[in-house]
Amino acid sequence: MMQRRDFLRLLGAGGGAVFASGLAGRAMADDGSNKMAGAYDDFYFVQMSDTHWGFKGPANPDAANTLKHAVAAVNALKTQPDFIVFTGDLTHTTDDAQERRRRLAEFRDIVSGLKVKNVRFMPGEHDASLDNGAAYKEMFGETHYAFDHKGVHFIALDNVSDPGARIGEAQLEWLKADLSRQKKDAPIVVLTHRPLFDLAPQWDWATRDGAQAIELLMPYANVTVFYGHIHQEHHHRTEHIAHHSAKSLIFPLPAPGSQAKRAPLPWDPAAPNKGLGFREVGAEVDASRYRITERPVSAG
């Protein structure tokens, strides 16, 4: 079990995307005792996004590379995490249905190299939107999803699937229905590819139905969103629903709307992972309160 005072000095770790969770529970044993009754353990949990795998070009002129370093660096980590969670974007696109499948049976092979074997994934617009999600599926199953981890719960969105960018009414209903099951004020965290508010939509960096998501989760009083997307650390509020962008593993996009068209930043041969990591968030339950922390692609 990872102690508080190892939580605390990942914590304070500098670089790049990674989720841990400080879960204390306070109710008192039934025996008056000062046993922690129902007590939750610490976890983290890593999130990774926007790998691209199969993309070529100066942008990252080490691309067959760049996603071996990133699983060497999680494996590096002194305090494993529960579980690993792939945010989209795992390869990049084709319009050769066999290419595609390639790509992600060679994302899959390479991650699986990875320590830690609780692994979850979600399709990013470049694996999904071109067969509605039909390949990811056959390689890793449903494109949207719940589940519950030690106090806290996630909902996997998929908001990439539909080519028109949209989650849809029947996975709104979905997440309307798996709602209904959670408390108020019950700990949850939300992991989408796209942004759910309206970022920069001539950008693509926006849901067109995410207004109709942040609707249902309005009522619940702790809830944070993670996602992907935009190859950059962004940070956003809708009232209390905090939103926090990760890095890519492939190379860094501009900040949204700073300039008239969309293309990733120049490499910098003297600093190639610059813009480049995965990330580390700190929670504490009780306040729902998240730390985060970037760590470099590189293990060292």
Given for the second form:
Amino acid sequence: MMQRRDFLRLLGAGGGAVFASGLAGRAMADDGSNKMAGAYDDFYFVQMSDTHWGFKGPANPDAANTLKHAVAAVNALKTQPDFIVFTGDLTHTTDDAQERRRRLAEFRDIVSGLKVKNVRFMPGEHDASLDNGAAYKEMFGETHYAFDHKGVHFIALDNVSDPGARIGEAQLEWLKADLSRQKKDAPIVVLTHRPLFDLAPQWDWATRDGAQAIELLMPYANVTVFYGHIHQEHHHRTEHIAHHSAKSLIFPLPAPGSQAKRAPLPWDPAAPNKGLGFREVGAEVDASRYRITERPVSAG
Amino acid sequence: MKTLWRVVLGVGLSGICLGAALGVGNDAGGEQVIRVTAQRFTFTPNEIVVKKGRPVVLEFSSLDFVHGFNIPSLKLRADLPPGKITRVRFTPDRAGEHPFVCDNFCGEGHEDMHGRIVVKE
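Having seen the form predicted alone, could you now give me the structure of the form predicted in complex with its partner chain?
Up next: the whole complex, starting with the chain shown before.
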């Protein structure tokens, strides 16, 4: 059972979906009106994930437009977020290094249309695993980093540049050093692509050394992880640490381990963009001012 | 709880043994030796039927990439570098099915590279 103080608002593409979940130590909630102004005295950010620019296939016959529509939807938010983060799989993978760079450049050009210019990027395995992040770094810089925003410490972890889904010793050492500068009750948000815990390793939905990262984070009281990779909402806790996966912006995938093959859910012509979306995450100190509303997903 | 899987100890190690060596496996000492080819984006065969109680040796040949072989339900995994035979040994002691997957991202069809081991009585 999630606690009231731990709730967040997670909004689907087109403004149709709301789910409440936890950002430990911070909280906010939907007021039911879909009006964000006033609800975010502190701030909110938008998480977009798994855009897979370059994908072609029946799972999304509108793939050439979905990202553009998502950019327009974010731009249409009444109150713009403080920043936007893309949690990986910006592009769909290709063996062709030149084509990979072309897709990354096209992605960058499209998202440059976002009104908000404070945009953070992270790679997914489709962007980075075949060249250890080389093309990604050329265009977007480092694959792991940290920053602070209005009292919240954000840590972006790279668990995809190694095709074996390892964070790796060097990055874990960096994480340890970064955390050592934080108070034990500091609000910390971890952004990453793959789940840090073993969600469905039989589908490769895991990070091979993710347990080591969680162990390093465990002494900190207020840690929340936002990730992508699995193309659907999923909410999990490893003790006090909440983990929230985001919907994708290309095609949804089945529930973890629910069938033999992790094939995309079929496109529904009657409900385009069903199961796709982005997320608003609000950080608000005083949760008591808000009430919680959950809504079903609807097409954008 | 009864230990479900006894592991053949190839080099005197306790616990799970993932043996990697050059060579071609044979059916020796009652082992079930199964040759598996890993190539983007399939395992061949991708359904492996073994008998309960008989030691199994999976002999992997990867043709094009350091694929991964992971059976989470058995806590068995190995990297499969090209140019060598990678052996994975275990002894099934319970009938059932165990999915396996390539867990080293190998390209656009990576998500299709999976299979299952079926243990029969």
